[in-house]
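Below, in structure tokens: the form predicted alone, a single chain.
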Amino acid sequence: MANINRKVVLIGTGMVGMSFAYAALNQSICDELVLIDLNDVRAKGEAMDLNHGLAFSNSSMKIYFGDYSDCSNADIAVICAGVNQKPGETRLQLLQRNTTVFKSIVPRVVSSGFEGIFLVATNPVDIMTRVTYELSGFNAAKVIGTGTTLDTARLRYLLGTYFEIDPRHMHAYVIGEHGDSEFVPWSQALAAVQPIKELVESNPDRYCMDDLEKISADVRTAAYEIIKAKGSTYYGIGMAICRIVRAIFNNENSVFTCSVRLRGEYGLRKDVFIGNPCIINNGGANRILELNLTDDELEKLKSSYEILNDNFHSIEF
């Protein structure tokens, strides 16, 4: 990829879309940010509005209202659009509504010429990954998902109140689907270089495996929590697609728990893209790291695969 200019062409500019874009602009992710949008008078409005602010942020970035001629020669195209998720409404209930919106957008973006990396957060974002990569034909390390991505921030905020450690030194992930069957496999969890099985079993009388499990299921429940409360999430979401971006543009060789194409790993089919920690380079989604799974998280992810297969061939193409 080449990092002259660094060109990030976003489609759809609703809150998420906008998060990501107020985000890239106060960290200058890139050097020229496209707005695309079935909105245009919304989408032209949301880059004068970043424009306005330009005078107060450490960029030069270019921003503007484009359509998808831009894709052209953008190195990412960022997916946000889709229907959003209403109160009670599970993310795979958005599958079909949000099929249809993306048969609008991937092929109009490929037929400009675009060969750069496909970046797609719209939910069920699995899913959709999966249905942009069916949609694109472009290679599957060059078509991600945000996946679990925001889910591990979360869990790693929470260990990290729960055990008072710098959540950055929680190294826990969050695995599986983006949604109601995703879980933690705590026999991969670390705080700072101890396992976090072991810290708990050595604190008996300060730490207990049921308060992580309210971790766990306070993470899987938190964008109902949040939506209940305010209708959408959107800030963290928005953060967790500017860190993926930097990491490509950085060739950083970062590990997220993208949604990523499965490739044999833990002895399941090729087809399915599911949040697991995999290396992001400039190339896209370089190589999935293969977990040491305990035979209990083996089958929650392999009924978390399912899941996902099952409702991808639900869809009406």
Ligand code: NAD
Given for the second form:
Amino acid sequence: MANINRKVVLIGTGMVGMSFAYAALNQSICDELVLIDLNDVRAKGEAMDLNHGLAFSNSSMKIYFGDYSDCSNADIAVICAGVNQKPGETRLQLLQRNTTVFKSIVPRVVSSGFEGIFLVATNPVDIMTRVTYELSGFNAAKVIGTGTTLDTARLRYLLGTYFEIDPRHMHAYVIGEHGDSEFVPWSQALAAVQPIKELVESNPDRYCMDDLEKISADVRTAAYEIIKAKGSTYYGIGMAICRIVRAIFNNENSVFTCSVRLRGEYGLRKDVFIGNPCIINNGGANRILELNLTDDELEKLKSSYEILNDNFHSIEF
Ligand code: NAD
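Compare with the form predicted alone: the form predicted together with nicotinamide-adenine-dinucleotide (NAD):
Full assembly next; the chain just shown is listed first.
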């Protein structure tokens, strides 16, 4: 990342995009933030509104409404454009519509001369990340989706409450599709230093696996609950995007369950993007961490993989 001026272009200034932008301003994670949207009027208004908050932040971020030519020297293109789920709708049902949206976005970002990292949040995020990879022709390390990063955060929050341990010390992951086939590989989950399964087995009067399966189900259905209650979800994902962007700029080698292109891990073919722990730094998704899954967990991952692959091939490009 040659640029010392940390520049992010945000494409899609709806609820998710602006939740990210607001978090980015408050956390001062970049020097320049460009807002692009099909709806110019809205993007201009959002830029004005954020700029009016600058005086109250400790940031001197340059924020402005822009166009695709602004991507040429950007470090990261965050894509949150597209349609979101209506109550009861699955993420996969958005696929064809959002592919059409991406066909009007990704080639224009690439034509600008952009050489940075794509970070995709639009749903169904794993497949939209693969669509971005296909449309851009970029190296897979430089095309990342938010994947199950938010689901993992939701899981850690609930586990932290259950075990009364700070969620930041719950080393558990949600992997697979960011959607109905995602799951928690409990064999790999640690409460601080202790395997969660051991902790449960040695305290049967306090904990049980049924409770943990309920937590896993609550994580899987959280978005449906929020959408039913308030129409859409945005703060959590906005902060997740912000956290990943920070890890890229700071070259952190931090671990997130981003959506990344498998490179033969788990004996699976190399073309599917799926949520799995990976190391994020200024080169993008640099390394994928292959988990030592049980046979049952591997079956669940394969099933999620097949769903993502089949749905990708159902797209009419
Ligand atoms: P929204 O409707 O509030 O915003 C979408 C924005 O995209 C709008 O401003 C719209 O004008 C813009 N847009 C549409 N077509 C465009 C185009 N061709 N070019 C540029 N801009 C275009 O929706 P939202 O609530 O912000 O959700 C955005 C996406 O994020 C949805 O797909 C949603 O499902 C997804 N999402 C993902 C996660 C996650 O964990 N990855 C979580 C929540 C929402």
